[in-house]
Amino acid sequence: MHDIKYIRENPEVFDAALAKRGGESTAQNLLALDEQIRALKTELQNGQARRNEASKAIGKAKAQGDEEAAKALMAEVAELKSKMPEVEEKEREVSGRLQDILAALPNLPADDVPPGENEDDNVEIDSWGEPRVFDFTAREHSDIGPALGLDFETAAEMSGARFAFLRGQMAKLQRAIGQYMLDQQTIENGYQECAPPLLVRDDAVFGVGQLPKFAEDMFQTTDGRWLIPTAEVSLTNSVREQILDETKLPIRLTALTPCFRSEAGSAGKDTKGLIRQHQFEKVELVTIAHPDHSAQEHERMTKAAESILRALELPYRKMLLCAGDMGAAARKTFDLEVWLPGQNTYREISSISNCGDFQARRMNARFRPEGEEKGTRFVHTLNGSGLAVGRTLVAVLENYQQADGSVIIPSVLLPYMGGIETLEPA
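Answer block, the chain by itself, in the form predicted together with the RNA:
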């Protein structure tokens, strides 16, 4: 959500920033509405001021027993009130229009975000690890998996496409990955473990910017709630409508939850394997930050996500997303892409975004600055995957596969595997 005051003062900057993401120039439209609203407000408020004044006078006149003066004033108020509803209605209508437009606009990209339209314009800024050299042809996880307990047919029978049924050692490995990540993020990286709701209301989804524009990517329950597409929704909304003490910042939260996505628009993409599922697990990181420190929190959170890949010894590269490839709420995003030898390519496994005050405005999440500064300020919100569990499972299967179809368990996961050191094909 954008600040109309900011647009009023920086219309060119606003348009230029939106243009970077492919948006059309719109500041003049918004400001025309804004001007109209303010004129209507002033008119309305003058009427209200006079009404209030007269009502007080009526009270006084009645107290003094001056019925005639009271009657005259009441007639004036009645006259005034016959005109006010029209102005009021008009003001509400135009304000609503402006709000709807503002609510649908994406965040402005940060200055250091490269221009560009799609993923081809993303910039690699770092990479880690050497892709392993295989002395056999590396297979995709969807080829290796079935013999190890990754069962797509059974899931399809009961749920349709884009679901998986994990059995035995495969299910255990997924759990091990999730547990390990959660332990890392809580014990090593200082995030507080949370177990949030998976079903949320409209307001919560609007708060992170997923509504009103992206309803078709989510599942909705019969009573109108939404299944979270990511724990970002639940964790970020934990501070909605609050005025926090500055000393509480930053608030670092993490949760291991299932995520549900309908992804109506992605038909035909990644139909094979675990890469794109309607249901998957993810360890999410969220930070509620002081505006002055969100950029450094962004770096810190990215490192927290990277620490998992390094511990698992999975090669990856770090991408700075171009303006056109970012999510609507983000002002700057890093993607971590893990090396998948079976597919011979890097695939996104984590996306870490600084949303600035974009979500905070929508949620009305503020803090009270220390000292003499008056009023409140909006917090900054950040979120990132730390990491997506399903895709990590894919990466482990493909990177640790052996010629005989078995998969070696990365050493950091061994404590979670109950003695299993390799997944053996059935």
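Mind pulling up the form predicted on its own next to the form predicted together with the RNA we just looked at?
Below you will find a single chain and nothing else.
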């Protein structure tokens, strides 16, 4: 959500920032509605003041025996009383229109976000690890997996496309990956483990920017609740409608949860394998930060995600997303892309975003600066994958595959595997 006061004071800057994301100039329309709202509020205030003044004058006129003046004043009060509800309704209607437009607009990109329209315009800023050289033709995980317990056919029969049924050693490996990530993010990187709700109400998904524009990307239950597309929704909303103590910041949270996405806009993309599923697991990282420190927290969160890839010895690159490729709520985003030898390319495995105060305004999440009794400021919110479990499973299968179809377990996962050191094909 945007601050109309900021737009009022910086209309050209606001439009230029929206244009960087491919949006149209809209400040003039917003300010026209804002001016109308302020005029209506002034009319209401003046009307109420005059009504109070006239009401007092009625008694005074009657006390002086001036019935004609009293009748005139009573008629004026009656007219004001009948007119004010119309003005109030008009003010509510125009305010609603302004809020709807503001709610649908994306966040403004940070100054150092490069311009661009899509992933082709993203900028590589770092890389780690050398892709393994195979002495055989590397295969994709969807070709390796079925002999190891990755069952797409059974899942398709009961649930349709974009689901998987994991069995035996494959299910154990997925669980090991998730548990290892959760331990690393809590023990090594200082995030507090949470077990949040998977079903949330409208105001929670509105708070992080999923509603109203991205409803089709989610699943909704018959009672109107939404299945979370990511634990970001639940974790970020844990500070909704709160005034936090400045000394409590930053608040760093993490959770390993199922995630549910309709993938409405991905027809024909990644229909094979685990890359793009309706249901998957992810370790999510969320930070509620002081505005002055959110840039440092963004770098810290990115390093926390990178630490998992390095421990698993998976080559990756760090990308700075261009304005046109960022999520709507993001102010600045880093993507981590892991090397997949079966596809002979890098694929996104984590997206880490600084949302500034965009989500906080929608949630009314604030903090009180130390030493101040009345003033409050909006917090900054950050979120990222630490990491997506399914895509990490894909990366392990493809990077640790052997010529005979087996897969070696990365050393850091061995304590979670119950003695299994290699996935063996059936």
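Since the structure is predicted, the reported quantities are computational estimates derived from the model, not experimental observations. Just so we're on the same page, rigid core means the largest C-alpha set that superposes within 1.5 Å between forms. Positions refer to the first chain, counted from 1.
### Message
Between two rigid parts that rotate between these two forms, there's a hinge somewhere. Which of S127, A161, L44, Y400 is there?
### Response
At the hinge: L44.
### Query
Relative to the larger rigid part, how many degrees does the smaller part rotate between these two forms?
The angle the smaller part turns through between these two forms is 32 degrees.
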